[in-house]
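Here you get one chain, nothing else, as C-alpha cells; it is the form predicted on its own.
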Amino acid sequence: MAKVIPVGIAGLGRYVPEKLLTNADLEKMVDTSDEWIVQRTGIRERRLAAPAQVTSTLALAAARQALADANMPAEELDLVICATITGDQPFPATACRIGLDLGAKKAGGFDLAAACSGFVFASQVAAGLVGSGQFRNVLVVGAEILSRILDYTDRNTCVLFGDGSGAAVFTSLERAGRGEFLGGSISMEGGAETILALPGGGSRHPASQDSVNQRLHFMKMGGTKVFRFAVRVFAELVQGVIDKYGRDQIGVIIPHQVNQRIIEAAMEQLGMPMDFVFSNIDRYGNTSAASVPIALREAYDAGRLQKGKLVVMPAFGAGMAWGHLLLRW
C-alpha cells in the first residue's frame, strides 16, 4: 500500500473589491431596510467587483498573496483548482486563466462548481492529490462575482451576497509546517433546483429571449428551506468533529458565511458559545466559494488559528451539497 504523505497549508490569501454596497444603498434600490437586513442576516455591507474586474482578477490577487505567504514561486505549482460558480465564462476553466496570469508554467488547472461548498470540496481534492504523491504543490482558489447574477429587484437574494476571493496553497506538511489536513467530508442530497439555483444558461434552460424575459439568468432561492437545512447540517458536521476529537480540541470554527442567524442557531443547537466562531459576514455578506478562504485568512491575521488546535470549516449550499474541512494548526 502506497504511503500517504502528510499534507499542510503553506500559504493563505484573500482579496475583496474596494466598492462597498451598504444596507443604506439597498434601501434606495428595493423595498428593504437596514433593520430588516441586519435582524434577519447580520449583514451590514458587502463588496462589489469593479466593471473591469472578472472572477480571475479577484482570484489572482488572493492567489498572489497566498503564494507570497508560502514563499513559493508560481513556477513550483503543479495544479490550480478554482472553486467558482461565476467563472470568467462557461469555458475554458477560469483556473487556466489564473495559472497563465500567475506564470504557473508547469501547472494544470480546472474549475470545481459546488457553490458555497466549493472551497471546502476543492481543498479535499487538493489534499488528496498531494497526499497521494501525484502532485507536490496545489493552489486552491475560491472566487466569486455574485453581483453579476443577482436580481436587484428581488430583496430576498440581492441583500445576501457579495464578491470576493480567497486562496490556499496545499503542499507536504514538512514543507508547509502548519495547517495539517486531517480530513473532511463531501455530501449531497442532490437536485433541489427550486431551493437555490441559477436556472438559465445550461442545457435545462438554454439562453434564449424567453429565458431572459423570465429572468432565469438570476439566482433564485427558497429562503426558509435553506435556513432549516443549513442549521441542521452545520450542527451535525461540528458535532461529528466533537465526537471524534473532543470539544476541548477545537480552537476555532470558521463556517461558510451564509447568514449570522443560521450560525447562531446552529451554535445554540450544539450548546456552544459564539466565542468559538470566526465570522465576518457583517462586512462581506455571503461570497459563496470565497467565503471560507476569506474568513480563514482573516482568522489567521487576527491570531485566531491556535497552534495545535483544530480549525473546523463547515460549508453548505446549492445542490443541496455540504461538507467540512478539518485542519490542525
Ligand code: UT7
Second form
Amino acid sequence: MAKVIPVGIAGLGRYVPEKLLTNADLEKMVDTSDEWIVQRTGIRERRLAAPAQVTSTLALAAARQALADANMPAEELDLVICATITGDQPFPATACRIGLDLGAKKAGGFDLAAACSGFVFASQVAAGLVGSGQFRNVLVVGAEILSRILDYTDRNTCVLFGDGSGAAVFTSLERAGRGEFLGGSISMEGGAETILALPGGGSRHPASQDSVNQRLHFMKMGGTKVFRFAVRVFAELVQGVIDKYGRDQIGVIIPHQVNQRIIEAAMEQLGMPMDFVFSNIDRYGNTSAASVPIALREAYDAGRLQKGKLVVMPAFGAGMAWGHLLLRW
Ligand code: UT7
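How about the form predicted together with the named molecule, since we already have the form predicted on its own?
Now the complete complex, all chains and molecules, led by this one.
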C-alpha cells in the first residue's frame, strides 16, 4: 500500500476502572507477598472492572476521551479497530458495540487479536489505511478485562495483570497537527501455545465440562521464557530505531508495561538511562493491548511527548508476536 498521505494522531484517551486490587489484597488470596511482587515486577496495584462492566464499556470511555481530544464527532469516524483478547464475547466483534454506543454511524469496524502487541499492530493498520487514502478517520482502541480470564488461585499469573483501555484517533497529519506516524514493525513466531495462552474456548479445546474442570478457560503462562524473549526483542526494536534515526532523536520510550525488571534489563542492554522510559506499571500492572495507549495518554498529560522528538513504542506478547510503533510528536 503506497503511502500518499502523511498520517498523524489527532487525539488520545485512556480509562481505568475505579476498583483497586493491591498487593496486600493478593496476599490474602494466594501464597505471595508485597515484597515478592514489587521486587520481581515493580507492580504495587492494578485496576479491576466492576461486575457490570464489559470490555466495550471500558473501551467507550477511552474512545470518548480520544475523540474529545481530537475535537472530532463520532459521526466522522470511518473505521473502529478494537485490539483485545478479552472482548465482550468471542463474536460479534467488540468494535461493533463500540461503534454503536459512540454513535459512529458511518464507521465499519473489526477486532484485532494480537494480545499485548494489539494496539501497536492495530495502529499500523489504521495508519496504513489513512495513509493510502482509503479512510480519513480511524479510531484504535486497546481494551482488556483480563481479570475475567485470570485464575486467582495461580500466583504465577494473577499478580501480574489488570484491566483498562486506551485509544487513539488516526487522521491526516494536516488535520491532526501532531503525532506523525513514521512506521513500525509487526513480527511473529508461532508455536507458543503452551508458553502464554488461553487454551480453552476455541476450536482446540471447545468449552465443555472437561475444559472447565481442567481450568482451561484461564490464562496459562511460562513466565521465565516470556521474560527472556521480552528483554531481547525490546532491546532489538529500540536499537533498530537508534540505528535509523540516532539516539538523540528519541524523546521517550513507551514500552508495553510488562514488568519493570524487563524494562530495566532491556534499557541496560541498550546502554540507555531509565530517564528515556515512561512507565506506569506500578499502578496498573500489565493490561495487555491497553497498556501502551494508557501509558501514551499519561505520557502526553505528563508533558513527556516532546515536540519534534521520537516516541518509540515497543510491544511483545503471546504468539509470540512483537513489534513497535514509531511517531514523531
Ligand atoms: O505481556 C507478556 C505477559 N507476560 C508477562 O508479563 C510475564 C513476564 N515474566 C515475568 O514477569 C517474570 O518471569 C515473573 C514475574 C512471572 C516471574 O519472575 P521470575 O524472576 O522469572 O521468577 P521465577 O518464575 O523464576 O520464579 C521464582 C520463584 C518460583 O519459586 P521456586 O520454584 O523457585 O520455589 C515461583 O514459584 O517465585 C515463585 N513465584 C512466586 N512467589 C511469590 C512465582 N510467582 C510468585 C508470586 N509470589 N506471585
